[in-house]
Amino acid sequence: MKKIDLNVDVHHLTRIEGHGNIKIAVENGKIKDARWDVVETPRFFEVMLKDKHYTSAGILAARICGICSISHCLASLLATEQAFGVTVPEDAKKIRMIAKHGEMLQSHVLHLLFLVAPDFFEEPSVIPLVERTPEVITIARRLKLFANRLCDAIAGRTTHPVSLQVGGVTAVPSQKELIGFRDELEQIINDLQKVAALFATLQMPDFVRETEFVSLKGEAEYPAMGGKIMTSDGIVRLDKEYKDVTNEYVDANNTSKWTKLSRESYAVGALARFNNNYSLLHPEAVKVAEMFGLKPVCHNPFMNNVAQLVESFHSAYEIMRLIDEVTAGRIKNTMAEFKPTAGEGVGIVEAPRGILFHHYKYDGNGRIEKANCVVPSTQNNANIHYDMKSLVEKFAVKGMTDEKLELLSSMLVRSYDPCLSCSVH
């Protein structure tokens, strides 16, 4: 019987954010190497936040990421508000949530249609799809533009928000503008149905590695901001106990830290939220999950793509609901009155890529004495690494080629939608 020899050496994987490498070596049927290495230059944004005044902390935190800037801003605001004992007005909470769902929608659409879809058409990028599938690209542009415009209207900018501030929001779109977005959502949901129909024709790789899933714990609603932390292994922790969940440590081959809890690694993101909070999804989003046979608890990391699609429907319907509630009456108050005090707070937000933690300690003058941030891709990198070895163990079989294995392992990493520049703090 012929022995299997395979070699995959991807130096800086494309269609992800940041720099990461895949290294796989199989000799005579034995795995010599199977690694996911993050080699992005480290960034020290916790130190950058030190001594910053609370009025600039959220704006600076938003610069950590150009895709999840609203999530980073909101996590920063929640940490500061907890430290100062600020109660945000209900109208402001709803407006913030619209921005949050807008970001979720634009990020998921970007990942699914611009970064993931080319693999299924065996294309190196989305550019060739402009000619091959023009309707799909038109839909992708329309969905992305809608979500970007919504974020721009609510947060003051498409990325790096300015109107989301400690205490609430400083600017609110007019009722006419909000109703205009509400009217557009009928087309947006129709577009999402077409995206679902497209993905229903694509075959997700058949791969399972059991792991632990970590997310916020939904109470009355599918989780987005604040509350308790939960895992699929039955662990529940308070926000201030987040370090007992993340347990960050250093790996010699990575500029990103790794995390673990009950097992050697855990996963965060759309699939984690889906697995832990399925019953709280919008009914129309549940229908989409059923269309793909996606049920909790799913351990196929490639199905994170489908979970993102499910969440896109959920966000679209939530935006619709929130706009209806905000425009039903007069917006009374969107900023709380407060004074900065010495204190400590933890802000948790479900960013598109998973659970995000910001932890600040303030002095009596409203300046940060110490900051800690744990971002989603930091938490996912170890899980990607262990998935990689398991993937090779399953697919290093007769008939597998270097090219096929490179595509499959690349698709595995992309399914997590990693943001490596955020992960290397």
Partner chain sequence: MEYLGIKPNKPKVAVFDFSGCEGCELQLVNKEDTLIDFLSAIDLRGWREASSVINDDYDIALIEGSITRDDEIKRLEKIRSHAKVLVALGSCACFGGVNQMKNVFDLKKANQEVYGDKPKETAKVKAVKDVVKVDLEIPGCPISKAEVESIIRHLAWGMPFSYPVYPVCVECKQRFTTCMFEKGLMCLGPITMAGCNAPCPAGGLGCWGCRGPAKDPNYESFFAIARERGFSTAEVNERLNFFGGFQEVNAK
The other form holds:
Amino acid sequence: MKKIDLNVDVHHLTRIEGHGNIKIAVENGKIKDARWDVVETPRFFEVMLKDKHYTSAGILAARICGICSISHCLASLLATEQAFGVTVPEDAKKIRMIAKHGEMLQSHVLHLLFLVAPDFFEEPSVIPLVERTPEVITIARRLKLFANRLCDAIAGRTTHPVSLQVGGVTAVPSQKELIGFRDELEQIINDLQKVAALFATLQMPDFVRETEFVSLKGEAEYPAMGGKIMTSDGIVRLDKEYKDVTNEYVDANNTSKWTKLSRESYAVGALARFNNNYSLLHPEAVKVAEMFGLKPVCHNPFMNNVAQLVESFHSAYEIMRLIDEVTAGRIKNTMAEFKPTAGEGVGIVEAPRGILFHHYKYDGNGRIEKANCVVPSTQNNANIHYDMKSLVEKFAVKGMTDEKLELLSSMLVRSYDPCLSCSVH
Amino acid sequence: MIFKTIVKEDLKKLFNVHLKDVECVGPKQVATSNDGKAVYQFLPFESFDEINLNHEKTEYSAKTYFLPFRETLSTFNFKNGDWDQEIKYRKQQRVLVGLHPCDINALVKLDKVFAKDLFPSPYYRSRRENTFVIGIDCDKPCTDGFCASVGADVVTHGFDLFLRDIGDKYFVKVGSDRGLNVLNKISPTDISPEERKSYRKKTKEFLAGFKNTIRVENLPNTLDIEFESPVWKKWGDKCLSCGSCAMVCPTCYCYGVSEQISMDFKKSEKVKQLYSCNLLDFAMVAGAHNFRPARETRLKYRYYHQHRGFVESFGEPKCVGCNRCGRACLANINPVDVISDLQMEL
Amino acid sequence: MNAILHAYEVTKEEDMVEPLDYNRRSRMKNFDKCFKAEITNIIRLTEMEKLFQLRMINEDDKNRFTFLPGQFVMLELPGYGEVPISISCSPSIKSIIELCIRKAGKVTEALHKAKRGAVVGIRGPFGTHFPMEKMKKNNVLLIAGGLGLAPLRAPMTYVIENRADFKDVHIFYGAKDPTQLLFDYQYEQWHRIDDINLQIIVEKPDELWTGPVGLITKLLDDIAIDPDKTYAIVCGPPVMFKFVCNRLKDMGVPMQRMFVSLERRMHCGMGKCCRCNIGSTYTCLDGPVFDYWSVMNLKEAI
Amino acid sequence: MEYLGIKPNKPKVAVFDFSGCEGCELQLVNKEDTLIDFLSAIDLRGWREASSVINDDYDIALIEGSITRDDEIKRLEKIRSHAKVLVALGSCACFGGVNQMKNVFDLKKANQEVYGDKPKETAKVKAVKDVVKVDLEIPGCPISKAEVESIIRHLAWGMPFSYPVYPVCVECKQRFTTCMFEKGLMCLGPITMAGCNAPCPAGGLGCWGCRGPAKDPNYESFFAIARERGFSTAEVNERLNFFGGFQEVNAK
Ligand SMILES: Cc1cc2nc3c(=O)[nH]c(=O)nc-3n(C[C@H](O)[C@H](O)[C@H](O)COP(=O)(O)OP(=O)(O)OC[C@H]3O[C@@H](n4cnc5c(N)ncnc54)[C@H](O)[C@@H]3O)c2cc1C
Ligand code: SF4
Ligand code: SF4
Ligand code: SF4
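Structure of the form predicted in complex with the partner chain (previous: the form predicted alone):
Now the full complex is given, and it begins with the chain already shown.
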């Protein structure tokens, strides 16, 4: 048998958000090293949030992540609203939800078509695809443009929203504008079908490592904001008990913390939501899952890509339903009356990359005394790390070139759609 | 002038039935201010119920429908080292309703500059001629306006129809043949002697109601003599140089032109953007030399243009006394205070 | 279109793009349309200034474009912008327009990079002119400082071409140092013209300089004029024309017989954008040529 | 396209990210209608977030994020040595952004609070210009893609780029926004540089000054106005300090 020596050293992996390194060393068929290290610089948001007035908490929190700023902002608002005991008007909730789904669509499309797709075409970036498959790029642009415009209209801006504020929303697009978006959705869903057709031709690596999946527990709807936490290993917890789920700890090689629950690590994100809440997906989204043979509980991390695609359909249909509901009557009140009080609140949002927690403790003057944020990618990092080990065990030790392994391990990390600056925050 | 009366309800019909497929713009409530007052803005509406003709005064003026904040003057299309120039005007019809006397008088002043002067502007004329203007008299003078002082409280022309609320009817002045045409859709009646009386009574009450005045007699000369007055520094020190006054003013029309190449480098647009003489680089020339580096000088020149320059060119002040600038100004710089300060200097 | 609004005459596009014609400017309908012109020659004058010779591409435009000394055009470089530039050549030559341009910023820098054959746009001419007719049968003083020679060149060539109509002609030109002198290749020719007093002075001479040294006002020391029969055109930066005009005033020349050309920021050339407005006066409509009396009455002019 | 005998050059561009949320980089792939034209106008030499191509030969370096660790200083210095034009992209790069708010805390304590007894390396937050020379700044949190496009076009045509000198209020007026102060809210618009198209006042948030000061702002008058309208000095200063663009400017 041939001697197997492998060496992969990826410094600052490309086409992901933030800075992380892959290190794999196999000597003589023995794994010396197989690591996923996050080296992003810490920014200390939890410390910066201290002493902040509730009016600026959401603005600051949004800056944790430029890609899912709407989710961070919403989680922050939910935490504050829970602390103050605010009941957000129904119309405002729906409008927030449209923004939430808009972000989900935008983020998933960005990941699938701009960051993942080049791997399958064996290109370094999306730019060569402009010439190779212009139709795909046209679709990608159209989808993203739609989602961005929708968020701009609803939240005032896609990146770092402005009109999502404690108590509700401060600006509402006109009925006419909303109906305009509704009319475009047919084309959007059509485009998503084409994306699905494209992904159906791509081969996802056949890799399975059993893990625990953590997400919000949907009650009547596929989960998005607020509610209980559940895991695929059968644990259910209240929002206040989130720390029992996350169990954050510090790893020496990572600026991102790691988390664990029933096993050495757990996963969050599209696949986790899918696995835990399959029955609540929109029927059209389920059809797409079936097309890919994706069924719960799936333990192949590469299938997270497919789960994102499934969710994109779900979000598109949800946007349609929500716009219909909002435009059916006259939008009444979108802002609750409230007074800041002393108290604690936990805001949980299913961000595109997974479950997100913001936990604030307020003094009586509307200022934060203590803040804690647990971010999706933080929770995924340990899982990626253990996946990496398992991936090397399964594939590499049987023989593979360095290049192939580098690509495969990079694709593994990318399939989680990690957001590292966010995970370190 | 032809005078008619219409039943109020018919006006609604005019919009909701006859003008259904034309773009209609009127005073719409957009917000509530801190002190509980409704804030109005001239904005497009679908149904007549969305607007309120009893509004006190819109926050911004209606000029933007004639002099938009941004307008493409021409497009240069490049090809093979050469180019051609393409010019387009806005020709779509629009109905503008709810303009007060100050607003209409402002349009008449803009007409002097943009439609009739040495170099008439086709961009303006095209918009003006394709806009159907329906004005309405104020029920009572607004709290802070001084239109009467600058002769802008009464309108005689510059509209297609002009209404006054005389109870259950509108008294209508018809200013153009197309105005009459439109009016005929909703069967107007000839005015009765009582209606004429009540129109005149209402108008008299309105004119008698003015409290807010400025003394404009000899103002152009005063401005000249007081060029170095410390009054300018007093107000200039407060000025934020934010241009808000000129943006909301119905008669401020200064602008800047810039060119923007498209991202594919295939064409370039020459874009006009309304500017303000209060903005820092208004009189800046090459080599960064600025003719008006001081806030007070820039502020002063706005008043000069309103109350001296325009008088010299057209025999009347440019200001129509709506005090929109005063309301928009966070530093509370307003013509009444500034001008009375100046007059006091004497 | 809504039929009931239709009764009113709607502006037709054709109305708006009627060709331009100078001298009937109130009948002109569109002043935003450019004449297309080709750069036929570029002459480097100094480090910072170049003379551009332009020729209208369209034959009709060429015939229609007439101007008077002192007027300016808006020079359009599609994609870069538009700048006001004085016409710097004789009004009698129909085939060519000369513009002397200093590299000062965005647009002018691009122009300095342009090559022969490039196509630019021209709008105008705009503004007032020097009253050449009135000046006839009088002495004329043509005085320029620095780039002021650019606007002065039009009246100057006019005077030269119509030499017989004028009495004494003095042309004074001053610059900081010899490297900044514009049109130096033409001095020889101008010197040879009979009965014109051409004097060139620099503030800081170099080794090769043999002419007079000092400020331009110094040249006035050596001439005797009959102030009642004298007109002056003074072009240059405000500090310069202020000194010269005051000096001429002391010599007895009436302020209304001295003419200067002002520079302001301009974005339209048509008295609309207000950028060149000085109080009540538009530099583009009432100027750029003003008599000195008016300038002194314009606040902030200098 | 060639015009005036001048050809636009295709600048070699590389994008780098330091400490930040990468929202500004995201903006670079937004504005989808001109995205392809934008990407064709540049020769992309490196952009970790979007491409696996990495090349050290570039003219323009777009730098996102602030500088908070020694290895970042070294990386930045190396980039500076390659780049002809170094552009600071976004408020973090231009003035430290929200990140600089951590500078008021004791870093040791902060570290302990987040990482317990296993502290991570960190340093006081710096803007890019505090470390290397910056040629152009595009402030904003996030940046406006339109401005980036405009800068790229100017660089491609060798034209100097100029920023609006006026404050946000002008853009507010141009989009019919009712003034925040009218509604009883605070807004830094009158002293902040325009160019963002005033999304924050339009969304009911008021301007937080993410683009830093306009040219020659009238601070005194602004502070007086804020005071008159019942906003405390602390409130005004908190806002001025939020994005770091108004360093050393404080209401008294
Ligand atoms: C009536 C008149 C005649 C002129 N004649 C000449 C001439 O013959 N030769 C010559 O070299 N220059 C002349 N100038 C000055 C010339 O217009 C400026 O140098 C030029 O506008 C600079 O533009 P830029 O884009 O290169 O510079 P930038 O500094 O980039 O200018 C930006 C903008 O500012 C405006 N601007 C800047 N400086 C001036 C200025 N001095 N006057 C008016 N607008 C300005 C322009 O509209 C320009 O678009 C004249 C100016 C005027 C008003
Ligand atoms: S200057 Fe002021 S008061 Fe006069 S018309 Fe303009 S906004 Fe109205
Ligand atoms: S909201 Fe802010 S930016 Fe807008 S006009 Fe008011 S003060 Fe200026
Ligand atoms: S309005 Fe203010 S805070 Fe908002 S983007 Fe503009 S400059 Fe930044």
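Predicted, not measured: the structure shown is a model, and the values here were computed from it. Residue numbers count along the first chain shown, from 1. Between two forms, the rigid core is the largest collection of C-alphas that superpose within 1.5 Å.
(message) Once you overlay the rigid core, does the Cα of G364 travel 2 Å or further between the two forms?
(response) Result for G364: no, shift under 2 Å.
(request) Tell me, please, whether between the two forms the C-alpha of K30 is shifted by 2 Å or more, with the rigid core used for superposition. (result) Comparing the forms between the two forms, which are aligned on their rigid core, K30 does not shift its C-alpha by 2 Å or more.
(request) Would you mind giving the Cα movement of G399 between the two forms in Å, after fitting on the rigid core? (result) C-alpha displacement of G399 between the two forms: 4.7 Å.
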